[in-house]
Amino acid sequence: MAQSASDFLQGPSQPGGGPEAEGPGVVARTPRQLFWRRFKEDRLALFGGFLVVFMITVALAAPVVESIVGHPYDEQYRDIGTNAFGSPNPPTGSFIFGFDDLGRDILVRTMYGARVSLTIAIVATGVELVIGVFLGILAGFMRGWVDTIVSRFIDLILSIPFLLLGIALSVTDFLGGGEKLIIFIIAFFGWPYIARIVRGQTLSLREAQFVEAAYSVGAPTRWIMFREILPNLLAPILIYGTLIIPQNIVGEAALSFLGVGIQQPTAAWGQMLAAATPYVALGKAWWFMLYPGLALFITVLGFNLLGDGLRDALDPKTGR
């Protein structure tokens, strides 16, 4: 029988004894014990993993951070922060970023931004989850017209191209623009993507023995796919959704780079490099955007590594 995700969380039983009973020169453990055994082995997942946690935790000090220099993130300091020609002044005393262009402290606005990219990309990858996961296993495992008319949906939808999208629905205030119009705008493209990957572990798993077995004793179409065949995804599911949380970042990132949705003065990473090109293109103010952009890239390359240590530490194949 497949995998399920209580077998994941508390490893099967042995006989004659728990999960740690052994054999001649053999010690049983558990999938959840060869994870964790896979995945710290991975010198790259635990430092992608500590990016993580140290970027989340930047996003979380941030009001603390903001209290202790007491520079408010929204707060112009024009007379220090900007010189006679309106361009920002380098860091100086406890401005240790500088200063962007209307004289605000660079590292409460990079901390302040964070907060904003963490949230519109796991918000936004939660969203995604929910409708392609369902829209999957529902296409995987109803097939024919079901199948079709989800399928032809999912053409449509990556048919259409990301960026107007955005700007035109920006134009229109929709949803009232800000965070809640990124979210919008990276969730409808990005479903689509979750549920080809699991309608076809769906298409797989459909024929598998475990659900005959389920439609033998009478088990429901719905109890099936999500009692049965959802358990056994949740693997992919959290590998995908680890990798697409990086991909989030740098859409609100560049959404927020063309004015979409985050406006000032609401920090956003995005939106400080787009105010920082004019001046670096200049060879001036190099602080403006190496702050923020050395922030993103951070938050990306850990997300990424530690996606790839998940996916690495639960493949089955790796054999170690």
Second form
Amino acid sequence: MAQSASDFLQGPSQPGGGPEAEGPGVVARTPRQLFWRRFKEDRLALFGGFLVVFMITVALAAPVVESIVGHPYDEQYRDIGTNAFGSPNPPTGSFIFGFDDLGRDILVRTMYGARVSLTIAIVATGVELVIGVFLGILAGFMRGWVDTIVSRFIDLILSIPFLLLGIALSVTDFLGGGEKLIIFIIAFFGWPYIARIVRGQTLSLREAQFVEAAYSVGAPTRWIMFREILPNLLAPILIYGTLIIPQNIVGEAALSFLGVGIQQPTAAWGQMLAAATPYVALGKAWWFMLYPGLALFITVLGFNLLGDGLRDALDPKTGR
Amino acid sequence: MKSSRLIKLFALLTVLMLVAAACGGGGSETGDTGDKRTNEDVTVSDELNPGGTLRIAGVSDVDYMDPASQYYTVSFFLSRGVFRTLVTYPGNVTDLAAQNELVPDLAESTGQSNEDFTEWSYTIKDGVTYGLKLGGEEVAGVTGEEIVCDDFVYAFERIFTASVGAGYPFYYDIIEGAKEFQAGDADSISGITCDGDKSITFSLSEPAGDWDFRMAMPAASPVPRAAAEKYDKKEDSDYDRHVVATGPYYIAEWTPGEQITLERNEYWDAETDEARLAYPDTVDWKLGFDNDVGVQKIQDNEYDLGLDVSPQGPALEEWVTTPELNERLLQEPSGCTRYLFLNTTIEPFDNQAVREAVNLAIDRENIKRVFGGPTTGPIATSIVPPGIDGHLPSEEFNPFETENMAGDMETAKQMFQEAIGAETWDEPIKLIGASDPPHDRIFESVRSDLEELGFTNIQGKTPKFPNQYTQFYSVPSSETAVGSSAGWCKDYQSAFTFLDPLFHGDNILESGNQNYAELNDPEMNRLIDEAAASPLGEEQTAAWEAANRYATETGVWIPWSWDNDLIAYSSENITNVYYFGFHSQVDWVNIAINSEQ
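Now that we've seen the form predicted on its own, could you pull up the form predicted together with the partner chain?
Okay, now the whole complex, with that chain kicking things off.
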């Protein structure tokens, strides 16, 4: 599957990718053009891309909006933010999303939450990709004992419970807690999936003719691994990378929901949802859960639609 | 595959949220709690129908079953029905002050003391006997036998025996010879003497006007040597699992963390007991509830009573603002103070002026609000809570008064900067709170105030409740500078139970420390010692008031709540429900089960 997808990305350098005889009404197209043609017809994917761009804009605009509305994200509006029982007060004219349980502006905090969510998810995804791709290629190409060690190590990691390790590490103050800890936990459990996929692809690619050709002209192993095989893996990496970003966003939300990592007064969606739960369970303070929940939903949906669209557009074998 | 499942999950979540949103009305706008139910609304009766099962929902288990080791509200609550003491708190009395007029229990009368309160004697009643042990077995030579003087002698020897791990030996170490016995220099405690089987005398090395109160605590209940000695001889006593009942109930089943079942003790003679009516035949006490779930079960009448289950946060708002529920919510002052503390061994809190500035800076009104508002009790302005000897009402004494107790940041900043000779304090300070609501909100409120005052390098930590105590506050080596989630409840109605363990310099311990602020002030120590030694009555009250004033003015505490206890119960299933000050709970041994149930 990825073999064919990568053929398209490789473009003119690949045998068979060169210019064909021009018949009447037949226009030669580069793989990029083919990809773009498919992608732009996929309305859902475009919508996903729009949502992603929207959330990134929200994240970038957070400080701007903060200064426009004049409510710092950590300012507690003690007189107007909570009622006599300490429950959050509903939206008003200048606090259009309402207040949280400490009387802070939910609009500004939700926007700042996007920064935390996206940063953590993207950085964690990057770390996962670097480790996963490197070890995956290594295992798939070297085979033998290297493959055994990497594969068993992956099995080992996948047998550790994700949330329990997270909670345990947050108690022991590992990496000083905070964003770094969350990125570590997510990346630690995420790279094995990528490594497995890359290893499988590499196993079949290393038998391909262009690899044999490179061998026969005396290319060194490192060259073959990273100059011949890696470019052919870009498509699956791109697809998988886009698809694990939303998973990582959910993972970040789950961890901060459980109180791991992000500490107040930093705003994180999971933490806001956790704080809102007891109120919403009793039918109170809907605004406290709705907005961070909606933001999480839009972000996850956007990345998922975009990722699905990329996969479809890059891989002609996938049915629609 | 995976991703499409995720989308569905989140679509579902959104729908649920929108439904919840549509159902939810606006919150109530005022803190007006309307009428609240107190003991004044309760009419008690001693002629109700016995029988039935009392169903209790609880969060935590007892700390120990062994009365010597028990030092926890949940355990004291259980002990009321299982272990009798020489004197005890009266039953079926709703007036909170009158509840502190102790009545004879196993003794024929309350303690008779000499003039300077250093010698106390009691005569044990005839016809009081031991019942079954935990699990429902008889103990040969104990069950059905009379309670005698030696059983008390043994109970106090146990308190000073290492294998037992007593909860509060400091109330009893003034018995002459107790320390020698503890050190192994004596075979018995010389200050406890028996005259025949039924007469017992305690000789004290210091005067104690409140001795009867100490004799009303579970650790002072008799323990038969024949039943306990073999367990106590082990390195770590496991009498815990073999306790013998003297009260109207014995422990039929104890599955730690899950279930406690109490059954009627047939060896208990109601004629000898003026404090306990013991209407129900059985107590079915289920443990391990999540607080909010427990509250819901009581609301639905599936359980009759919560023990350490109490409406909090949004649930409290619902109980108070719904008239039908508000009628089932008993509200009385609990004898507990919640406070922040400043550690006097850590700079800059060794400086009195800094502590005073922090006292002025902290917005206590907001802490109170995020804790649940005025329903949870008034804002504290000094250390000793209402209902306790030595308490000073806010109108009378409020050394750090600000408008609505919401803090005065301007004045505080000025004082702070003068005291430290700089604009800000940039050295790191450790602020320790707890992560569970409402403690997380309290932490944030405090952190934000301290930051505004000028602490630029606050290192915050919020472990899970109650780890802030066990890992930080009570361990001086943790170097906690400020604690935001501390609280203390009285053991009995004297300021001694606050000021001695929490403010006396002699009580700073390496571990298990309660003097979190590590205050060791000679004048403070002197005031506490003097008050403890003065005769019960006006003189002692005045001495405790002076000690309370001094302690508050040191500024090592920022007390912010004199808690109300909020006790939810099922008015459909049970009657004769009144607040019982000693337990900070209802007096369950006098509750009757409605016959329709």
